[in-house]
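Next comes just one chain, in structure tokens: the form predicted alone.
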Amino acid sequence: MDPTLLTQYVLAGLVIGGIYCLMAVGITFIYSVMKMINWAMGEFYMIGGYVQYVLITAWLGPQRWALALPLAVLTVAALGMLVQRLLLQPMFAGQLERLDEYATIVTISLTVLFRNLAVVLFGPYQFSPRDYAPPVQLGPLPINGSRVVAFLGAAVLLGLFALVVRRTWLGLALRSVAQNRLGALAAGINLSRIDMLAFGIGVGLAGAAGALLAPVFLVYPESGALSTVKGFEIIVIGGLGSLPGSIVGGFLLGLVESLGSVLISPSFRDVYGFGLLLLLLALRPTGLWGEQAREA
């Protein structure tokens, strides 16, 4: 095996596990603040690679994208905050709280309903904006511009979030809420509007991961499906609930995928992360920072 080769992939692997890393973290985030799955995560990452489409190519043109990613990611984020207040916040009203097999018939009913609206309004055809940058020259690497941009954007956003979530006066009404929504209830916090937050946030993460590489995955109305199943995957590496092991699940899955590809066969490239799942469930059931049993 040839070393710079070797080196390449391994760096592929890591650009792309940062990617994974905002839909794992939105999916988890999620989950620990409103104690449900949003199964319509990867139509959200799908919305988000559209809308970056219409913005740059109709609206802002190719050299205002880095306008156009923050735009994209606020335009999910508020279709997210929407979609929970009209359809989710019912299930935390009066006696039904955590009803999940509403939340689970609703976020699949949005996932039809987003993919099937994606082809009337653009047709079953695949798009892609121009490339943000040049590629890149690591030493003797050359590496896709645009993966760079987006491992770049990615790192930012989850600094931002950390920031977010760790040093400021929303964040810590987010982690308590997560904690123990009875008593954070106790304590005053409205949890209606932390729960239509928290939900805007996550899915405003997929959006940024389909914004950030919609020209390296191309945008199409089946583009969130795969992503959303490798987020998943992520998640049950990492340990459902927990942030930290979302980050490290997603890095994982990247190198594991994209060494796979090199030393045996790009051909299984999906399969790759499968295996590693399968591994660590017989290892530890509960993934790599997975929680043994949960309270409410």
Given for the second form:
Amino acid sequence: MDPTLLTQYVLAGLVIGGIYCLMAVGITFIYSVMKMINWAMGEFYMIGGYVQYVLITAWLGPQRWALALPLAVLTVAALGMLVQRLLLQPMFAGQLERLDEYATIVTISLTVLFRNLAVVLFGPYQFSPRDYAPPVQLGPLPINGSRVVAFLGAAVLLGLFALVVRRTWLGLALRSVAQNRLGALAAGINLSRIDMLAFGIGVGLAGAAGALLAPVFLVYPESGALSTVKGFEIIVIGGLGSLPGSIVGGFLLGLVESLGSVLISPSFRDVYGFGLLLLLLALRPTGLWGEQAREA
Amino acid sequence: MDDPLLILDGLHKSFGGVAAVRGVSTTLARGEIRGLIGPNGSGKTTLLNLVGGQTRPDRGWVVLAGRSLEGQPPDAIAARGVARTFQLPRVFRHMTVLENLLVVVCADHRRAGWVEARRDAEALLRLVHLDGLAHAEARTLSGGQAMLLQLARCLAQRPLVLCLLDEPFAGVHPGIKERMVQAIHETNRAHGVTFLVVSHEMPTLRRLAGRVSVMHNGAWIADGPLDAVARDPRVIEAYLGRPGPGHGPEEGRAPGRAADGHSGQPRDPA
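Since the one above is the form predicted alone, can you give the form predicted together with the partner chain too?
The complete assembly is shown below, putting the previous chain first.
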């Protein structure tokens, strides 16, 4: 096998892995803080793509995609906070821990709602904004410019996320709620506010992934379905509730998909991740960094 | 300073068919350290939950410094200066000891600078002699150290007028217990903070609390200095059960006294 080609595929895998990380970190983060799984993560990804596309084509113009990106992320985050406030929070009024089954029903219903809204608003068509950047020459290898932008964007966002979580008051409050809701509440932390922010930040990351990947994959109503599945693959690989696990799992999935495509066959690209998943479940059922059991 | 800090007025709370707290009315003076004892299941923790806002009463009021706490969520009650600890230490296991204290500063109602908050937190850690472990993760602490950390976090809250401590000394090493007692005394003396301490540890309570209250089957059955309370026949009955016919004349008065109190119900076997 040609080492140059192999390097190229490894790089391509890492680039896409960076984007997968965004999805996975978003899912893990919402789970950690709110103890619920957001099944509509892919739909926020899809909405991020649409918002980005509309911003670029209808308002800002294709040159100002960089300006559109933060706007798209903020729009999705705001939508997430609204959804949390209106649909998730009232269900749990007076209850400290989120009830998984309610959240599951609501967020799965949201996937149907959002997909159909996308069809109603934009039709069943596939859109794609122009590439964000011309191909980048990495040594001897050309890489699609939009992918490079997407990777850098993901890296910046994840860095920012880590900074907020590790180094700010908000991060401290978020971590305290993730580690002990009752304790945080007794210490004076406003849980409803933190939940709303956490949900907004989590789906904002998904929206960012959608906006960053708009030119790479297409923007269409079902575009989020696969990314949700991949997000959960990564969560299981990395371990539920572990942020480092999400990062490593994201890169691992990107690599496995990319190398599987070149070494075996590109037709089964989306299957290799499941292979890794099954292998890992057999060898290490808690995932790479997973909690052994949920702490009560 | 004459008006009481905390007034409980006819507090009542049932879970299903079981009345956990029935008609408790009492007051706590400002700067008082009050012990609260009672057999297991007598409603002490539920009472703390009613004051802290973790549970809503079915009937009755909690009035703090002249203002009702009715309908307020725990974080709003914390913002009024009420802090509490739990029987099982609710520390943030994957944070450092220092961060555990800094968390209270993130609460909405208080915005202090990092520097000031850190200085306060470090002073508190010195007070409870946890400063050597400031950068250890809380999950590495022993059970007693975690209880101590929980107490320190409670004391770190600002404003702080009332601390509700639920079994802070249970299963805690005597050395750590000593630090807790000193920290409570120090906070009480320096800042006039009021404490309501649920505990089974009579010797420790005797050192801390001027007065002790007793709960039994959800009712408030006695109040007073610990030694007087300990001799109260209703209290003895609550702890030891109804004296049988073989008991001496002194204890023999107990059933009659209990019948005019609130604990005249037959004991629920459940």
